[in-house]
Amino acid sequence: MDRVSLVFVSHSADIVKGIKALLYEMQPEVNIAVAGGEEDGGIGTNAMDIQQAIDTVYTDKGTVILFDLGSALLNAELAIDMAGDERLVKIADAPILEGGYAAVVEAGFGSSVDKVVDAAEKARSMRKIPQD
């Protein structure tokens, strides 16, 4: 079954792959890809990177993309434009773990690009300690 794939995007190499390693354990049938840090070890994101990401892990059902902060938004939004054509890829405005857990999860299930979105947006209310 074709599934939406999800793209993780930080200033940070070693969070999006401790990202990716996590949520693959939780959903192996779902594919993702990161894009993360520079070259030499450092803090950043590439729009070039992102679009080789999206490229890697592409489906026709879509892409979500999850990212960190502000700068990362910028090149995810670059990078989708850099492509040039009518793939189905969005951003999702989530927390970039608690928004990917629930993504993966929705994509595990079959779902559209937009429930996944909506899925990984719908994390920014979760509580994650529960009200007396």
Second form
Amino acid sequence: MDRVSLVFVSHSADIVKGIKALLYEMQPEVNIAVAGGEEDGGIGTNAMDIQQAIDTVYTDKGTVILFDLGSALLNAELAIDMAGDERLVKIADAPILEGGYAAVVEAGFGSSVDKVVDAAEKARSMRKIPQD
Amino acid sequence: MTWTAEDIQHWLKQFADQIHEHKDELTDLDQKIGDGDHGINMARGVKEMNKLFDEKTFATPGELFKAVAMVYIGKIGGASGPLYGSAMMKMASSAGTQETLSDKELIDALKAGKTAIEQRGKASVGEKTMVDVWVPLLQKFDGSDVDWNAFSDEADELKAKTKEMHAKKGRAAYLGARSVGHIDPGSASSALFFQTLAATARERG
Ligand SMILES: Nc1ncnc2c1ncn2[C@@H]1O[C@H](COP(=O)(O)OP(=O)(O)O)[C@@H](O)[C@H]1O
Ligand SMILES: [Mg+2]
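May I ask for the structure of the form predicted together with the partner chain now, the form predicted alone having been displayed?
Once more the chain from above appears, this time first in line as the rest of the complex follows.
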């Protein structure tokens, strides 16, 4: 089955490495690429790295990006603009870990990009401590 | 004046010198309301730009802006990398394949760059970002008969005005009202960008 792939963008290489490992346990069928940190090992995000990450997992089914903080969004949008083509790449407005978890589950079912984005964004309002 | 690619390169080398000279100051400003890397980010970008200038000569301002855009996007990092990089990219399209630019054409290119910063960062005037230098400055000087001394002074004043602003965009927004009382680092580097432009125009015009 062709599945939507995911790209995780964080200021820290360790954060996205950890997220990828965690989600792989959950759903190994979904392709995940990551872009995190500056090339010198520092903290930051970079549009070129994000573009490369998209390239490695992109399929016609599409790709969803999850990001951590402010400038990760600027760089993710720039990476999409730079590709300048008709590729189906969307950014989810969601917490990177909880949203990523929901996204990998949804993508695992073979859902569309929009459904995967939606699932990730729902994680924003999901309570973590059950209310009775 | 008539701006060749070499004149533009001269300007951007002055900009690089000023970034290196003010690196600690930019970083200190970012320490107060951000994560303390703006000087480091900008210095890394302009250092790579200087390397590019050593290796390559450019036939047109547009070609030069485009190559600099790629360096800024790849090397500056942070929020300022995609912002300065997007600005340079749009300046390249605006300059096109013309061999030289008039003052008016250069200012038009800068205006295209300003629009790119607004679109990329989605910040408006008054939110304590580099937009607070780029937008009002390029509104005031539309390109015909530029008084470069006034241009330079205005860039400095606009930078200083960000001190009293309450940050609504970027990392500083997390500080809320505590961001008041400090100059915005991206506005400080932008002032250097425009002041070195004015200095080059005075020196060569
Ligand atoms: N959304 C935005 N729109 C315009 N400028 C912004 C935005 N976010 C940040 N900036 C500018 O970027 C500067 C910070 O750059 P830098 O420290 O290099 O990146 P970061 O904030 O990611 O650490 C700020 O001082 C501000 O002028
Ligand atoms: Mg910073």
